[in-house]
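What follows is a single chain, given as structure tokens, in the form predicted alone.
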Amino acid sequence: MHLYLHIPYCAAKCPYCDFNSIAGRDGEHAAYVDALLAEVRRLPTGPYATVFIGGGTPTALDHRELARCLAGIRDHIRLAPEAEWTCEANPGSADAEKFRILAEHGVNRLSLGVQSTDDATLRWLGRIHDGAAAERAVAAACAAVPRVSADLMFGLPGQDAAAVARDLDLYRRHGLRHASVYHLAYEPGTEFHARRSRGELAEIPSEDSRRLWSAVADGLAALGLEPYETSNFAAPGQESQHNLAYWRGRDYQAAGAGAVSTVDGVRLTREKHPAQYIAAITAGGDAVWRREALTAQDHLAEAWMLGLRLAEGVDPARLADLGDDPARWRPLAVPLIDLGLLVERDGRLALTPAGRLVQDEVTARLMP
């Protein structure tokens, strides 16, 4: 079993972010923790192989509320042996004491939203920390828990391979064994999307994106981190087991504003706005605003889309179980194999490094 818990609060809303997060509202945090714990108590107790607390910024909670939240979760759930418990944190809202609280309550993996080590870039991205704060946070996280990952962004206007190399050196300095690296995207509803619509920002040319991606992949490979998913790199055995559960189509429970669960073919999405979520849970409701019964076609589409994100690729046996006959997709796959975009390896169909650069187009061509 797998469990996702959402904390929607941030100190500030970053101009590129389209996650379910909201800035400020500190006075609401205690009521939100009450509601979240009330929903957690309605969930199966476990045992859970993975738990992931995401956001927003979970470390936006103050020390007292963070400890109360974690204690309430542990009072209800049971963890499987060798369970992975991840919490997201931002350098601008985390400190050694918060990391100590997280570790004390069972968190054994931290995912830090560093994004860049350059002060000017961080200001442009709307982050509230600087490079020195990022270094301190990573060092404190490594001292608190055995596994630490850091997020970085690439594809930024004016970014070059030298800037990427300077960012990647963070992993060498701290011996990090996991990296999540995301290309800047101009998502609808964000400030950056509005600025692009006004002509104030523009996406970098695709050839620049490819060069920067190569710099990312080569730089992390030199540190022993290999891509196991489109945006994620790890040393062997250091992969995020929680995220692998998503990408492999496993069921997962969830609680919190905007949190999504998928169990026995039913996908539930909770109220996104924290005040509405709090009100629904406090009134005894389930805070669910959308219920979807996933069809066989839904499962098949996700098997292709998520499977091709993984370095291990898509399992033809799973496709067959979902009703996708090789007679349909193999004639589509063969030309892509001949072009060097796909490879059959260990009985699976996977993207090559060249295919990864045109992942969306290859996936669209193969899907039913």
Ligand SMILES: C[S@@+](CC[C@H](N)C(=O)[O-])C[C@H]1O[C@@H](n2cnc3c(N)ncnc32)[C@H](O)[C@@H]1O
The other form holds:
Amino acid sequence: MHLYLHIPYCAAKCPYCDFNSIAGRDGEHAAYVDALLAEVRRLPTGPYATVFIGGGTPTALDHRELARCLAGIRDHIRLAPEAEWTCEANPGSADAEKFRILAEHGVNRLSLGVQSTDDATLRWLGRIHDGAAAERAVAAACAAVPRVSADLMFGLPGQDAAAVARDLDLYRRHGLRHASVYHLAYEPGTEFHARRSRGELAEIPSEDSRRLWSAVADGLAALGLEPYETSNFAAPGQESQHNLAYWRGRDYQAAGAGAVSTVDGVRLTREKHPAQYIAAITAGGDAVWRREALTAQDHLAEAWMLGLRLAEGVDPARLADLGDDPARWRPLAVPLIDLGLLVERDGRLALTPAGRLVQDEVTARLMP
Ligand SMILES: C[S@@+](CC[C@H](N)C(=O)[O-])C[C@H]1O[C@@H](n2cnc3c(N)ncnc32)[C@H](O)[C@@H]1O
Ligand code: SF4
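Switching conditions: you have the form predicted alone, so give me the form predicted together with the ligand.
Every chain and every other molecule in the complex is listed next, the one we just looked at coming first.
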């Protein structure tokens, strides 16, 4: 079993971010932890192979609330042997003591939102940390837990291959074995999106994006980190087991504001706003505002979309189980294979590096 827990708070809202996260509201944190733990206590006890506390920023909680939250989770759930327990952290709201608290309660993997190592770039991104803070946070995380990942953002105006190389050196300096690298996306509803609409910001040319992506992929390959998903790179065996389970279409339990669970074909989405979530749980309700029974068509669409994100690709046997006849998709796949965008490897269907650059188009062609 897999479990996702959401902490919706951040010290400040980044101007590009459309995650379910909200700044401030520190006075609400204790009530939120109470509500989250009440929901956790209603979940099956496990054993869980993976747990992932994401956000928002789990480390936006102060030391006391963080410890209380983790202890409450540990009191209720059982972890499978060798379980992976990840927590996200922002270098600007984490310190060695928070990492120690996390490790003490069983967290064995930290994922840090570094984004960049360059002070000016971090300021432009509206981040609350600078390069030195990122360096300290990564070092403290490595001292606290066995596995550390860092998020980077690329595709930023003015960013060149040399800047990417300087950022990637962080992984070398600290011996990190996992990287998540995201192209800056202008998400509707964000400040960056509004600024782009006003003509104050512009997307970089796609040719530049591709050049930067090659710099990312080549730089990480030189460090022994291979792409295993569209935005994720790892040394062999260091992949995020939690996210792999999600991309492979496994069931996962969840708790927290805006958190989504999928169990036995039923997908539940919880109230996004923490105040509404707290009110619903405190009143004895489940805070679920959307309940979907996934259809065979939904499962199939996700098998294609998520499967093609993975380097391992889509399993035709799984597609057949979900009712997709090779007689439908094979004639669509053959021209893509001939174009070098798709490859059949180990009996599975995967994107090539060239196909990865046009992932959305290739996926759309193959989908039922
Ligand atoms: C929940 S945050 C990680 C933890 C913490 N909140 C932080 O930002 O440090 C998830 C990651 O998504 C990425 N991200 C969020 N919004 C993005 C956007 N609009 N474009 C590209 N990457 C984005 C960032 O790399 C960020 O680290
Ligand atoms: S990028 Fe992270 S820190 Fe920034 S607003 Fe989003 S969730 Fe919060």
